[in-house]
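A single chain comes next, written as structure tokens; it is the form predicted alone.
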Amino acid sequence: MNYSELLKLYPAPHCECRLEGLYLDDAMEHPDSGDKPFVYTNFVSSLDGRIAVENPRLGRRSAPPAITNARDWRLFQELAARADAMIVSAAFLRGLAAGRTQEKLPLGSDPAFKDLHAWRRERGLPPQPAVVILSRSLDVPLAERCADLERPVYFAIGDGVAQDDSAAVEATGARILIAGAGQRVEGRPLIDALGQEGLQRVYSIAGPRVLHMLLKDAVLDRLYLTHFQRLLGGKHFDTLLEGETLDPPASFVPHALYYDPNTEGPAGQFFASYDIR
């Protein structure tokens, strides 16, 4: 794969640059002083806004094969390499454990990502970022399976969730974070709790509902978005955001923009990132 054909469009100066390492050097410092974590997320979208479509083989919606590609996947892995912790849903991990999903938790073991493991070692980081599971229950079997992930595991729950199984969950090595009122996890209590754990870069790889949660509580700092230059159509799909109308709406300013013509087929893609204001 040739990594030298990426065009930097913003900010100036315009230039050619390499894909490999693009996000490893990206500034990720919280604009406020103190111990607030820097929170970021990442999506790949078609031009008509599809981030997931029906997948009959998997029996659920998944990222459209027409827009997923190895170059975007490389940057997904780089963002994971930067993270102290990754936010995931309990449903995703259950599907992963049951073999219903093709995705694997980064950092991947593919030799193509060997440099990312080295990057973490050189900076004294653990081999893998921690996993923060958003859940409405303390799922002991899931906690037991997560013990095989070889990384720290946190279960984030609301204070209304029954905690009868807390001892069994903690016996697997997982930590429990109370991060919201009632049955649901909320954005600000979650990020505050992760900050208290010393986790300074938090990467959400969850879906549109979790993005809504982070935006609603104004704790997201940056959105990374790959715009793949294809229109997909279809009747059943997911878009970037799902939930009630945000009031006020979340406003962003550009952080960086790159054009990548080096994809399979005639379509290219933009790698964009936006900082929230």
Ligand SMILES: NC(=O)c1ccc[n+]([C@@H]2O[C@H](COP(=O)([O-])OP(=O)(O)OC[C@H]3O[C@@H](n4cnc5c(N)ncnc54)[C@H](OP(=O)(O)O)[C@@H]3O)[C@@H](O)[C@H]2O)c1
The other form holds:
Amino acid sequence: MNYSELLKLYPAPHCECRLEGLYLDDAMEHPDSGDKPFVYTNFVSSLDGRIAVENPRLGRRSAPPAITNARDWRLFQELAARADAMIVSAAFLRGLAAGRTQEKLPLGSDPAFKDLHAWRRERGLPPQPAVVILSRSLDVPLAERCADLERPVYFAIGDGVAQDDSAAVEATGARILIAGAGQRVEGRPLIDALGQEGLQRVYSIAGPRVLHMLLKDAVLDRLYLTHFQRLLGGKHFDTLLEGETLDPPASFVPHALYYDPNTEGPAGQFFASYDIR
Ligand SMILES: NC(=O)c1ccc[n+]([C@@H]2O[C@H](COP(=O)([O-])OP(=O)(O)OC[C@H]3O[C@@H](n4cnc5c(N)ncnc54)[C@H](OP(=O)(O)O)[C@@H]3O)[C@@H](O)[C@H]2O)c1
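What would you give as the form predicted together with the ligand, now that the form predicted alone is on the page?
Below is the whole assembly, all chains and molecules, this chain first.
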């Protein structure tokens, strides 16, 4: 097996395949109709379900360094290359040091991702997907920081959020989407509003509460989940999902499964994806 190769385990037939291009070529049609956005998300998790742990250097939780890796990062970037819009949490953007927002948001400027920029250009897509920031406040300093992201920026808020700062946020070039009743954004109005903006592929790179919002309103189509084969333990961590019990629970069927033995250490990883049913 070459370094860049993976073993496809599902669906049959099993075969070796390349890492590069794996998610660029993945089918992403909406099961119901052509004009509803296709909504997907992506996480990397340890076998004991940790997606974020305390990071003493940053003073907050972040994705565990013991499981994040360049090969998963490549697929994360490929999923961003497919997107018309990316959902991010205000908390995530606030946690980035000033001046590092552009660098941390895909598509990255690393020469390793040159082919992904070309992929978008060849398809007539804008250079970068739009950013949709979910927040419980209109955060003017954050909007100002996002003004140099060189991509459309939306602030999504619930209708109960104070809108005194609307003009200041819009003056940065950001658009405001009212998507939900009360303080919080809701999944269905958000995805409907993005569809009306002509954004057909929507990629959530946010965390467990945003995933809950998407599942609660049954607007998620696919979960890409990297299972990194390590157990981390620890007392303070985030898992995939945070929020009230889902009733009914969200049920998934496998879409694809790949085994990647080629990480830097002794542990491997599965690249799994699941469609919601
Ligand atoms: N391992 C992985 O693959 C992975 C993936 C994603 C995230 N993470 C990690 O998980 C942790 C949490 O990430 P996150 O902050 O993006 O998580 P999140 O729990 O999805 O989002 C939290 C923040 O987003 C805003 N928000 C969430 N739902 C909202 C709603 N319905 N309406 C309005 N605002 C809403 C809130 O911002 P306000 O503060 O404005 O209220 C809230 O503080 C971080 O450590 C991150 O690094 C790991």
